[in-house]
Amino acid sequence: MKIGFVGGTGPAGIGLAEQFAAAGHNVLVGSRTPERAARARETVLATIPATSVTAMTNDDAVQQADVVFLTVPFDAQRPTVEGIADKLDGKIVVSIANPLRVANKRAVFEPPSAGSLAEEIAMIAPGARIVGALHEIRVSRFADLSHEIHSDTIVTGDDDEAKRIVMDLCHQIRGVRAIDGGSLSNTRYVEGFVTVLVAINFRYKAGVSYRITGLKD
């Protein structure tokens, strides 16, 4: 599968690119500038050599990818999506960001008027197949391939096939279990709950995640 990363030069994009390259996928690292994409590609290959990793612009990554991960900071996500909206029709697009402002060891939830970042994308690019996933996991953990992450992630979306494909990809990240969280509108509650996880992290000086119990295999 070709997996593209829009804004793939930051810790989220690089870490997930390493995870999916290690799983055998063709990774497309996108950026606004080819030079930054090339540097990110070299970082990925330094960790996961002899894998398929290509540097390109965001536009090219979107056009060539089967699944597009948005790995830009939350406050850059809307303008980024607006710039590529015409290329997203029919694409599976994964929103992983949370609209949180963190300062003085406190997180404040600042959702867009749509209710969540994922729902905002659906408004901007109505032809895209939007899925919310991986909100609960600190992005720095993706790049540590030597340890399992040990976390569930709640995956939301209105397109059942797109959601299944993204859940399968999440299961390929070591230690992550994907849970079907229902419709895309439920993303607002997942994004909002991350505020609580951040508060727990500050209070206990930890990097917590969560597990959903009581499910049958």
Ligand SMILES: NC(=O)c1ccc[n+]([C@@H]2O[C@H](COP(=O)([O-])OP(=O)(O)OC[C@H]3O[C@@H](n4cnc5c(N)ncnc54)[C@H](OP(=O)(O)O)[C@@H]3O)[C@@H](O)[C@H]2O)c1
The other form holds:
Amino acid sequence: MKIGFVGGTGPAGIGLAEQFAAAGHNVLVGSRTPERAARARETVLATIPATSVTAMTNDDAVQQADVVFLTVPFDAQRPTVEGIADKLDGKIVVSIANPLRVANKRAVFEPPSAGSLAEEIAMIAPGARIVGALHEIRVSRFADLSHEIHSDTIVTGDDDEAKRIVMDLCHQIRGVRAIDGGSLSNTRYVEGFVTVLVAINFRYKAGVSYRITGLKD
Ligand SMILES: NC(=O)c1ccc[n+]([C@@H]2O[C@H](COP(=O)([O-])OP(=O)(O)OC[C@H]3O[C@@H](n4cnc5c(N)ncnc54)[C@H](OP(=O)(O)O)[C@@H]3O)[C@@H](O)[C@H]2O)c1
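Show the other one: the form predicted in complex with the named molecule, since we just had the form predicted on its own.
Every component of the complex follows; first up is the chain already shown.
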């Protein structure tokens, strides 16, 4: 599968690129500037050599990808999607961002009027197949391929096939289990709950995530 990253040059994009390159996918590292994309590609290849990783502009990554991960800062997501909306028709687009501002050891949830960042981009790019995933996992953990992540991720969306494909991809991230969390409108609760995880992290000086229990095998 061709997996593209918009803003693939930060910790989230690079870490996920490493995970998906290791799983055998073709990774397309997008950036606003080709030089940064090329540097990020070198970083991924230094960790996972001899894999298919290509550097390109965000536009090209969107055009060529089967699945597009948005890995820009949360407050850049809306303008970024507005700039590429016409290219997202029919694409599976994964929103991982959380609208949180962290200051003085406290996270404040600042959702857009649409309810969540994922629902906001569904309004901007109505032809895209939006899925919410990976909100609850610290991005720094994706890049550490020597350790399993040991976390569930609640995956949300209104397009069942797109959600299933993204859940399959999440299962390919070492130690991540994807749980179907229902419709895209539930993303607001997943994004918002990360506020609580951040509070726990400050309180316990930790990097927590969560597991859903009680599921049948
Ligand atoms: N912190 C966590 O543990 C956590 C957990 C789950 C999800 N997330 C989400 O993961 C996402 C990415 O995190 P990150 O730390 O990798 O982000 P980041 O390093 O701050 O940004 C990633 C890339 O986005 C591009 N970018 C930066 N500002 C931009 C702007 N104003 N407009 C367009 N592109 C811009 C840059 O790429 P170029 O300059 O190369 O274009 C940058 O390298 C965030 O939305 C965050 O909410 C974070």
